[in-house]
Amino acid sequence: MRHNSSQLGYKVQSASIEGRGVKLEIARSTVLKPIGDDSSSHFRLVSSPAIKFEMTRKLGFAFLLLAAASICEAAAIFSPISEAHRSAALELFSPAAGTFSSLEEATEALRTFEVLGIEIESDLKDSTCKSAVDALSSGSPNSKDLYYALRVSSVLQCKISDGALTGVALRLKDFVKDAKSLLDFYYSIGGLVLIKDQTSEVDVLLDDADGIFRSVKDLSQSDGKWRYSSNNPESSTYAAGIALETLSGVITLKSSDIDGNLIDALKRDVVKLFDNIDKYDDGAYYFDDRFVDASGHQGPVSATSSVARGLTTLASTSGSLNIPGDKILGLARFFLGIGVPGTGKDLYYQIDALASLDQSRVLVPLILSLQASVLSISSQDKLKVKVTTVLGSTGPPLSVKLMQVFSSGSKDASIINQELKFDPKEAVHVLDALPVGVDVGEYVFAFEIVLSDPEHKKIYVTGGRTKVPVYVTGVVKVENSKVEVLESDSVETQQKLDLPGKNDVALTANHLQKLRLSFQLTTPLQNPFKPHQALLKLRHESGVEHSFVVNSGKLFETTLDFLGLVENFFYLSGKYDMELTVGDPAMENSFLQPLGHIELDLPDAPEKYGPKPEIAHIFRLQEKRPPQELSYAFLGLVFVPFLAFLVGLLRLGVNMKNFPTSMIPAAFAILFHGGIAAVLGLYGLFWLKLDLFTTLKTLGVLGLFLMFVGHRTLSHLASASAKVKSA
Amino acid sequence: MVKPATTKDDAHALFYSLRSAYSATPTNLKIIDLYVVFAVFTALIQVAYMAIVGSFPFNSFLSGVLSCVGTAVLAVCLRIQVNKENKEFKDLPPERAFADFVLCNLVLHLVIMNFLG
């Protein structure tokens, strides 16, 4: 998220605080290293220093800047340029061989180092004025070097000849005839302006001004971006800049009026392109091309850079533009919000743009900052409000007023309207005391500046109203603090606690009994407080630790009801340590102690990972079945209606003289009672073994004999009984 | 003194001559009846069986059951197509009548063992 990144990206200087013998060091952020050589959009965060409130207790500056950026929206903290700054310029443009590389990087460093007011060595001046003069008297064909050449002798002021100069303004002026691209025409009038800054004895006025005019503005494009060329359709925002460079340049070299139309109609285009600005939240206004265009530049910052050069000089040559001053104070706080870049070029872009803005007859933007944005209660620290330029010298005379505290998180906010008094020895306005009802936490001060002369209303530009993130601490008071082993929700044992001071409290308890902590936190203004951590840490002898939230509400308490927790302690009886955690970045005195020791008897473990019982499978149990004598004794009692049977077929005089007594039908009769039998044999056999597929197969042959024989057997018994029937 | 007729006498009265009737009938007709009294005593003594041990293997017991009906029913139509009182059947051969008794005897007892289990 970007403007994360912008508050990040700013180096803070350290604080300390000490209040009840607790010291808190508020660590300086991290820079941030954009990715990419050129600027891009995206900063990474280098390292970030983590909130602990282990025995260091330092502070992440960060985390408060984070958090002050999601509050609210429009609050953010802009700083003009610093130490920080310098330091950064010494260590990116340190040449490696006692040399510049290039001229163009001779000219950033050099240009950098004027605007932040380094002096450089007379060695390294000596040998860059000579590979500039080089450059000059050399036939070099290039526009682009003898550009570059001219710049560093103008920053360092190299003797150079007017004859050379003559021969160099003849050369410009050659190649301002022939030139083709955007980028022909800037380095050849750019070099013609530069000499005649340098010396009035060399003729360098334009013959044709107006044609040049036209045919640079002949690339403009409706949006208001320029194209490199009248061939190559790619167009960005760096190239409008460098376009406004090169026309104000063409409105001084002009030896006869140029058309007031066409710089009216410029004058459009350049108000036609901060209509399609790109904003942030916090107020920063800013160009962005996002993608490599012909001279190999890309990003927000050499884009909004550019624009804001050209607009200045442009501002500076034909007179005012109609910008307004929100769009210029937010390129400046666009600037401001990058914070130190990484790399030689960003930061030339940036010292550049800054101080093009603090020169420029739009508007010059005035920066409201906080020389410290965390007060603190207990010093009774006042807040202390700078207003200067970007660069960071003092603005005119003005007053701040707080107009309204904003509270984190709520939208609401108490109407202050206070005038902060000035102190013109360190020349900051200074808050005497906080507003009524200020307490330990995060707020948003919002001020309002009020220049002292109506007339400065058109030169600087304050941006009306500005919120600024501002951090209370305090220190917070813990009362009425106490643990307590509980049985059954009845007090059983009760230690009261010094907190945070030094407690060695030792208790007992079962795994039927709860344990209890409360303790109430009030801050300096009576009112309640909840911290960002409250943590109660329970560590067995063997060194497994269990951390709980201690609640928060009117009191801080948190009970600990051991029979629900038994398996979350692994069932480790014994001594358990108890150390309490209560902090906040806003509390000074954040601490954490130890607060006593608790014996803790813990039923035993249950046995979870031996063998399981074995399954023996149970078969179905057999029905009852009746005792074995009765079945036999029905068994034989079934044959004794066939014994009756048997013997009454006796008793009525059964015979078999109806038996064929010759031998073919005597045969038939046996095989046909055989057959009966062997059937009844055959069901006897499926009844026990067989199945009913091969009974059917066999009684189906048998079933054929037997009807074959059955019909000759009871065929020959029915002639035989017709016979003597009719004898 | 003339005895007064009671009950007990007119019953043995008919249980005589009930007796005597019988007696005239063919002996081939007295087998089958005889037939037919053991079937059904069998039948009996399978149900007071199952109702002193429970009725746990049903199929068995129904099959068993069944089988004595079901040979009795049979044994009782060849009766009724032997008999040679019973103008229906008086072109009916025996003999045929017989034959027909024993086949569905086979066929009942076919199904009756593969109901027994």
The other form holds:
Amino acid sequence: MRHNSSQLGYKVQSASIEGRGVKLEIARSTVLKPIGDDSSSHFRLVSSPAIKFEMTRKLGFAFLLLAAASICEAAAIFSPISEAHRSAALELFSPAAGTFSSLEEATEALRTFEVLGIEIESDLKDSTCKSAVDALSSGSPNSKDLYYALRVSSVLQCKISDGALTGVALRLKDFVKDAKSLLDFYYSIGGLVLIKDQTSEVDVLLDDADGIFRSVKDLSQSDGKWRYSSNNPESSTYAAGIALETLSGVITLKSSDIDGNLIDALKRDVVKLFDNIDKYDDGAYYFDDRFVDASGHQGPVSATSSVARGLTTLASTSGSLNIPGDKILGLARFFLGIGVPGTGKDLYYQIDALASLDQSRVLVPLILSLQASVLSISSQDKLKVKVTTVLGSTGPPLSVKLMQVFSSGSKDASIINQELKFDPKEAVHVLDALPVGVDVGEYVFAFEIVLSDPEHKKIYVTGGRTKVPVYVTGVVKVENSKVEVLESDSVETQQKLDLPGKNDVALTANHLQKLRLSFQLTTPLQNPFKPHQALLKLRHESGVEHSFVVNSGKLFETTLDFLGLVENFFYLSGKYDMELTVGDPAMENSFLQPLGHIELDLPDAPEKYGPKPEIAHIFRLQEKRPPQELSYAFLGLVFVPFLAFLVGLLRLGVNMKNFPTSMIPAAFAILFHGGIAAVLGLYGLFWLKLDLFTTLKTLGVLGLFLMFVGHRTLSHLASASAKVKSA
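I've shown you the form predicted together with its partner chain. Could you give me the structure of the form predicted alone?
Next comes a single chain, given without company.
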């Protein structure tokens, strides 16, 4: 399975079996695996079984929720369109406020509803028709609006007069003449084709069909891709599909013959395009597209859908195309492998492409699917195969043969070559009994579809052998089950168990003894069976649990040596409840079974497990300090140098006569002295709490500040001194 990175889908295929009071529903779910390492990469959804349980009696095997890896990645189940798609369409295309937000959205929704057979409410039909008629009569300035209005009108069969359609056709012909890009041609020519399909009274034929064909063909590239315009060198697979559909429209609307060499060259372009197609291991083919235009990234879903629609449209107008049948079938497998997309646009791309392939003039793909991929050998379930088209329609007369059966994990296959019986009532092919040697487990069945009429090979494609995963379940027999208490390898106590069944054994043991549990598992064909999980759990009355794996072999057995486990048991003596879990996705009678209890007498914990002696800690006594008076006296002495400094200033006759008096120089002088004070304050903070690195960084900032304001202050003083001297 696979899907675009930004538009995730989901696929579920399920089957149910009942037996032994338990009903299992095994569903194939999905796991995302990205391809590519950028935002435009898409995702492949690889299927893996998951299990859902509906129990009719109390069974506690919750571990089965995690069971079963994928059977074989190259084998996959592709089912035709189902009710899940119809439910998704109703949810994803539910119009807000009873009307669609645009005619483009309405077109996608109505096309999806039409293919899926969903009836449209009359109120929604009337409002959408009104929007389409208004768009056609409003003289829309672009061909895109007219195109989507005509598509809505075509699906809903809105009442539009021939006169109105004539006016629209004239405008579309003008758009064709003025077209500069591929999309201009696409919407204009597509609109004319829609008018031709609705009425024969309006002239929609193109006078210069050959010239228009050449204009569109000039945008093609050597690898089969197309450009959106001559001004844009980037090519696109999505554009290739649009171009094929456009050129088939030109052929439909031609009023004179188109050069046959052009049509032959176009067919060769289609072959080149399919030479570069990508493939998955399960036989699905798809086109990737990394072109990003104004509408956003075109991923594998949209690109492949565009090519599928263009291919089938071209085949309907220009005859057969030399495309291998396996690639046509691969396109169908790609879209069916998506499952149910998560967005309305992806659902539209999927359904529209499948509808095109279902009515293809190239080859119509036939899909082989299983009614149930999970079979119970104990209940003798029959394998039922259905062959339909991608939309679920009944295929032509044919037969289905089972050719090979592969066991999981083995490349060797059993050669079967057995034809299945056809049940006309259910329209399915039935395998009454599983092939000899098929036991409980995972398998891959290889089928071959044989058409009854050889002429149908020109119409339908079956794809040779189809591999599908099959999961076989059954009731596993539990024998020779017993639990024993050993002492010196000799049996001290032994009790037999009824598995699965009710057990209530009561055992006692000490740390010098052992506990041994053993049993055998055999399949319905008497082969040894190895379950996915076998665990013995001991739960102490305090709630502490211990789990032990039961070793597999011809005999499932585990031996607990309590002498070596006393530390794991935390030296907890007392009652331990015993519980055995045996389960596997293929084991219909998986169980979580209480066995009873064992009373353990374990030795007391050694010293290292006992209480520790109390630690008495005495904090260090406070050191003796000098008298408070002495401290204050020392503090006073600290200020003596500062007082001496002030006295010295007075004796030197320091004054403020040179301090600038004008506003700006005075401001710089104040900032300069303030900066010096800040540096002194920083030294004080360094002494009290700052670290060296913080102090140096702050000092650097203050230094730059002092350089600037100091330079301005000194420049002013020098200028003032020069003026005094000159005077």
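Numbering follows the first chain given and starts at 1. Remember, it's a predicted structure, so these values are computed and weren't measured experimentally. The term rigid core refers to the most C-alpha atoms you can superpose between the two forms while keeping them within 1.5 Å.
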- Query: After the core is matched up, is the C-alpha of Phe634 off by 2 Å or more between these two forms?
  - Reply: yes
- Message: Given a core-based superposition, decide whether the C-alpha of Leu525 shifts by 2 Å or more between these two forms.
- Response: no
- Message: Please state whether Gly653 has a C-alpha shift of 2 Å or more between these two forms, with the rigid core used for the fit.
- Response: yes
